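Next up is one chain by itself, shown in structure tokens, the form predicted alone.
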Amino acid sequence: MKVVVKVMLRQGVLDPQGEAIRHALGTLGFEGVETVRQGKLIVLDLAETDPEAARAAAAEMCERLLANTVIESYEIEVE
């Protein structure tokens, strides 16, 4: 079952990348970017068929090892 986990810095959590990537969109001509903030797609192919046991199993990755959950929040779509 494919799981894909979106992880981002919360809201308040300076983003230095994100901001480097505004500053560069407007260097190279692209006006009107007021903000970015970056983060990670992370793509996992798990062997669970159970949808709901995938996101559970997913979240417990998330919570161990895949986001920091003290400044990164995550989202869990199963497809």
Contents of the next structure:
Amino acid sequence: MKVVVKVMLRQGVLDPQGEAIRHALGTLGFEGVETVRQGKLIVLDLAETDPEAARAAAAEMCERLLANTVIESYEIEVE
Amino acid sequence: MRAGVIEFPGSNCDRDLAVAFAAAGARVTRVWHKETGLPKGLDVIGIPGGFSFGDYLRCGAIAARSPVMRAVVDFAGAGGHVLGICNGFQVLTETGLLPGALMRNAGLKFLCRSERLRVATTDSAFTRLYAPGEEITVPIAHHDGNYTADPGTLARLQDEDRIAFTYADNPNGSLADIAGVLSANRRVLGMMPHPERCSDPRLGGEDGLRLFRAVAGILESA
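Could you output the structure for the form predicted in complex with the partner chain, given that the previous block was the form predicted alone?
Shown next: the complete complex, the earlier chain at its head.
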């Protein structure tokens, strides 16, 4: 079962890389880009076949390793 | 005094850290990350700088979950002294032994230069030989040294006098100029600057050596 985990910096945590991307987009002539937030996507292929169990397993993986919840939030999508 | 220095794949300050502990009079044992236990009789554990596991996922994240770190967490829980420098500081925040997190430098650049630090507290085994407010010069070399913590954590660090060092000229955007913090029991210190790189006058300074002498002295007499 494919599980996609999206890890982003939490709201309110300054994202200097996102800000640098926004600045570079402006340099390229893209106007009106008001904010940019960047993060990472982690795609898991799990042996689990029950979607709820897969989601619960992914949530535990996020809490224990995939995200640092001091600064990051995560979203889980089961496909 | 016996010091243990942990080594991960990608650690690159492990030897320097061992030499600095030895210069302060410690007998040093180096401990590979796959060990599930620590050598008996260690008084202090050093977690060195470097790029453990290639900084994959997040700096220090993979190292923090390695077998030896479980033993280090137990060691700290039993009142042991632990010093994490640079990547070692990142590892300590990732294990939860120290609060907060180290983010990408505000200027996005890797910074490798000497910085002036202020000794923010002398109330720890590591900082007791400095004068309160003393300014020392210590090299930094990091890409992710931008210390951050939520407002409640910062207030607690300030109220409990747990900020060990601050930058005189904040190079990386760290909250409240923080360069190093202590655990609640004051026995775990994490800092981004490298005291082991200024522990020999032949290498450009010895402001860092007092930190190692301080911890060696207190544990020797214990």
